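Presented as structure tokens, the chain that follows is alone, the form predicted on its own.
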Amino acid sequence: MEFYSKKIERVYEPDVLVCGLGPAGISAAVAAARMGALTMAVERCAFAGGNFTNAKVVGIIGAVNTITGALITGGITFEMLKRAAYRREDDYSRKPLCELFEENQDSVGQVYRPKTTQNHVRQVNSVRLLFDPEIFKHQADMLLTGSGVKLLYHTVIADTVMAEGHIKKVILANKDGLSCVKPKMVIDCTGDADISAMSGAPFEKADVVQPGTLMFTVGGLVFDDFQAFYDACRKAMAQAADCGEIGIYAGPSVGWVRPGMMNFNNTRLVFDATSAESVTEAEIRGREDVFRFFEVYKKYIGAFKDAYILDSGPYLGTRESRRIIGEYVLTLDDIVEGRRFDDAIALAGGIVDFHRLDKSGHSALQFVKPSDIPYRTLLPQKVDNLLVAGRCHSVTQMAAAVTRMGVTAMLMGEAAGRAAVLALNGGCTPSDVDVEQLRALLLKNEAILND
């Protein structure tokens, strides 16, 4: 065991510290700022987004109603999409959903079909829904500065310093070095709980995760027909695997993005999030991956000819790690059963999407209604200032196939952010935050909590 210690000058104390600037941090922070808080938010990346941007993971689940496709998505969440997302039409043009509410329609189209074969969800009917990921770094940029965030890219949380329960400090490392914050309040959105596990708050990590994927675009292909193109490119995976020339795949999922531009969810990757060593061989075999997977294409697919690998994720993309243990574990029974909670404070989008490991291919689909995301689910125990926003909330397993969608984290995150300034304005911990007025502030700002 090594000990290490320096004095640190670099002191910032806000009132919220807001650590990692994916889907749930960016509402965390606009909506702690927008109460006057002083609201200070750090992550990893060059530009906030999650998984969005630095996985491009662009396709939008939990947005609308996947039956009626009515909106179920308000306040910040609302304003993102309106900022940064756009609508696939039939013809596969792009339409900006900003134009689309312009028009004052009261719906956005639905997102998911529930139209299947005997094997799959037919991609024509997938995904309709999408983020231009160089669109949304800009407009999340925008969206943070204007509400007064004091933002830190290119920073790592080190680690906590507690006393009885209480965060006292967050360690962070970046260029200048080590600094030190001493927050009022935290507002864990991570992803993978790591402001829980430092500060010693339960979680709980499944022994099999859900894979993970690298995602990476394509220029250059040429095809007049999307569902022929698609179907080939489903065809050229199968009978590679059945030829022993390429390993376990996933999908192929295949995202328009431009006119002879697709973006390809393909690789199934296991790893462990909260392992550097984990996920620097994940990262490696991704890359691999994707070049021999677009090789296979090259062979069996005309529209490849001239393509070419435009680019592949930053980071992986990441759909489970750790998940903490919160006052309420929200369960799939909840979900499906369409369970309603007094202190819900969010809608949960309608597909329970868990994605298996031993298995190429799709992941298994299940349609549900608009579920509840209750407050407590946010409230980590053991820790007296600390909130949790997005995937790694107290959820379990499966139930997590259905909240840890980018926008149902984003709903999150607003609420996290609000109910944070709450008990601040009240001397009051998060757990002792008045729900009714919590929900009362988010129905002001527009948010949507029945669908």
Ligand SMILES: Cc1cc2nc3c(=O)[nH]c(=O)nc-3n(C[C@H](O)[C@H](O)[C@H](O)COP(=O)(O)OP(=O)(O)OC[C@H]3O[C@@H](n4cnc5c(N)ncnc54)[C@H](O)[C@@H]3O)c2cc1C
The other form holds:
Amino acid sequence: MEFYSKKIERVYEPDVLVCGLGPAGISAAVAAARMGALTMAVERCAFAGGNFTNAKVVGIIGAVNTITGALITGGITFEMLKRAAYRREDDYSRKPLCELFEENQDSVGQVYRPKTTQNHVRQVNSVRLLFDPEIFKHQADMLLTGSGVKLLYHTVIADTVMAEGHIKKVILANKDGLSCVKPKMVIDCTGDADISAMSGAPFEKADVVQPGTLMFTVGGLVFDDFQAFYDACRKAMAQAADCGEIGIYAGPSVGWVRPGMMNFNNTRLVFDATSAESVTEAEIRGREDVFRFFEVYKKYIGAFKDAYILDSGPYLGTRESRRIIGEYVLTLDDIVEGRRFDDAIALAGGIVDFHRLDKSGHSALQFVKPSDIPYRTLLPQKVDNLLVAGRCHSVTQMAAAVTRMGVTAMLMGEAAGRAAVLALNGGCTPSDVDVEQLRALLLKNEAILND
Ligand SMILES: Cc1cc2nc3c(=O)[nH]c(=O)nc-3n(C[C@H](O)[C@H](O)[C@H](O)COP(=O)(O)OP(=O)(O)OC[C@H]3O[C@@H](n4cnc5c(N)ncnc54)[C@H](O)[C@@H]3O)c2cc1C
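Please show me the structure of the same protein in the form predicted in complex with the named molecule, now that we have looked at it in the form predicted on its own.
Next comes the full complex, and the chain you just saw is listed first.
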């Protein structure tokens, strides 16, 4: 054991510190800042967006009820959808969502309505709302700075200093060296519950987590028939796996980026996102798989003749790591049985998307009605000035297969941001926030809490 001690010169004193600027962190920071709190947000990447941008996850699931087609996404999340989301047309061109809304005020559900809930391939094809990562980055910057959030990119949260279950200081590491933040309230949106773990809040991490994915984009593709191309890719993967050319893979699930350019959700990597050594090894293995899979496609499919790998990542996408054990742990039974909660602060979108480690090609998707996310799942135990939003909130492993979606994380973020400021204004802890007041505030800001 080594000890380190040094004076830290740079000190920040915001009301609210948002840790991590993935989908959850963006809306948490914007909500807190718009309520007048001095809000600071810290992100290790050079941009906001989390998996949407750093892992190039472009599909939007959970914005509408997959069974009824009704819109279940309001507030800041919907604002972000209007700024940065596209609808993919049948000819694979794209139309900005904001234009669609001008045409028909509440028709996003109809746009998205799945053709079937049985067949995964057709289902994925019917998921027609997309983010463009570059537009998302830019629009997130605009939304955050426009709301008055103090941003620090390129900054890792390295530690917390605790006193009797209270976060007194958060230690940052970046090009300035070490800095110290003395926040009144902290919102953990790191996806991996880093702050909760550093602060001694109980958490859970499954022995076998869902695999992650290094996404990659291929350019220079030439084909006329998307379905035939898609089928050929899946067949090539299955053949290559059968004869031992490749190891674990999925699908692929492919998404249109630009003409001749497709995004591949194809690699499956088992790693521990909370271990730097494990993630490093997985990134290397992921790039190896990207090139190996690409060679397989080139060997079997004419459309790849002049194709090239445009890029991967930039980061390995993590589906699952730590989840806090909060004041309530949401279960899959709660979701499947449609249990209602008095303290519901958001609706989850209705797809159970659990990725297994077999060669089934895809997760076993199950469609359920939109489900309540209770406020108590954002409240960790043992730390009195901390809220948690996004995929690391308090949920069982199987229930997280529903609530880990990007827009769902964003909806939780807004609730956490507003609750943090209500607690500050009321001089209480987040646990003692008046939930009816929180729900009323969310509804006033166009949240949708009933499907
Ligand atoms: C391959 C893949 C495909 C997916 N497909 C879809 C899909 O089609 N549709 C969908 O809706 N969802 C999809 N998801 C899920 C979804 O994108 C994520 O679960 C969602 O991004 C969760 O948001 P979050 O804000 O909770 O966490 P994250 O997106 O993980 O964001 C966490 C942020 O915190 C930052 N951070 C973490 N630790 C630190 C630290 N110590 N210091 C500073 N910053 C830190 C990270 O850099 C990141 O920006 C997919 C996920 C993956 C991995």
